[in-house]
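Here we start with a single chain on its own, the form predicted alone, put down as structure tokens.
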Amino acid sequence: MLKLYVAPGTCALASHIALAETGAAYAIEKLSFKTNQQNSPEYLAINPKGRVPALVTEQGILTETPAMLAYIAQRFPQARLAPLDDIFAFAEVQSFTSYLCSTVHIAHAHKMRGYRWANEESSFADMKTKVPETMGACFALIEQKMLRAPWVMGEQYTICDPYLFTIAQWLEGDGVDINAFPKVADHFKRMSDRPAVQKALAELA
């Protein structure tokens, strides 16, 4: 059985939802960031990066959300979480998840993890004040050029959708009004109604 390490409020929710969508059996292990459990010797033996998510499989341990989402889609093809029979379309899916990971998540992280990029407290404050602008710009691009609707890739629900939903949850805290992006807001509402999303959120509570 697959085992997913998660923490509330993190990007681990995307993989959690994807697993719930498959209908397969899985186990969830919740970490407490308040007690710095992600940096405990026990967890660092699983993921030396000290971050979530981490997915324990029979073949080994996976980290990084785009890789984990692609793995889940390919391991459970019956769930139809990616266009696995179309090489280009699958690459488009991976392009979107990579953008969320490498650009949007990083923009968000500048709000509370400036120490990763600078040493001076004044630099941290400057990065934090920039977050509404950078996150707003990221979601404007998603709204205008990337979200095809009704789902990210159009008519087919894919692994892109739980990932977008997960990061869209952070907008309010980042000082960005989701309603400024009607397609994103509609996507968020429809995702909130999905049983797999409700199941994953309940398992985190």
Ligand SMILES: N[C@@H](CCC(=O)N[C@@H](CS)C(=O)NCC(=O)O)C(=O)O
Given for the second form:
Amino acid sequence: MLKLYVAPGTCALASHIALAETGAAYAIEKLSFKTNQQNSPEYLAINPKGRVPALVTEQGILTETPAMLAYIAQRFPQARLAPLDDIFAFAEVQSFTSYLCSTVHIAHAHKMRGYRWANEESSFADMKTKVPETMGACFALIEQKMLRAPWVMGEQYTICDPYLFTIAQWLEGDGVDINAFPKVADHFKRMSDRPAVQKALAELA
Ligand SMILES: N[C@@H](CCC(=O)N[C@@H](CS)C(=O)NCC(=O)O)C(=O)O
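Show the form predicted in complex with this ligand, please, the one above being the form predicted alone.
In what comes next, the whole complex appears, and the chain from above leads the way.
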């Protein structure tokens, strides 16, 4: 059985929801960031990056949300979480998940994790004040150019959707009003109603 390492409020929720969407059995291992469990020797043996998520499979351990989401979609094709028979459409899915991972998540991380990129306290404060602007710009682009509606890829629900929902959850704390982006706000509401989302959130509580 697959085992997913998660922590509340993190990007691990995307893979968690995707797993719940498949209907397959899986196990959740919850880490506490309060006690820095992500950097404990036990967890570093699972994921030397000291981050969540990590997915333990029979073949080995996977990290990085876009790769994990693609793995879940391909492992459980009956869940129809990606257009697996259309290489261009699947590349579009990966383009979107890569954007969330490499640009949007990084913009958000400048709020709490400035120490990754600078040493001075004043630099952290400066990075923090930039977050509403950068996250706002990312979501303006998503709203105007990427989110086809009703789902990210249009009519078919895909792995892009739990990932967008997960990152949209951070907007309020990042000082961005989701209602400035009507399609994103509508997507967020419809995602909140999905049984898989409610199941994943309940398992984190
Ligand atoms: N690129 C990775 C990022 C993983 C990541 O940064 N996870 C955060 C939570 S959202 C984390 O574990 N942070 C712990 C830390 O920085 O100590 C992915 O998309 O899976």
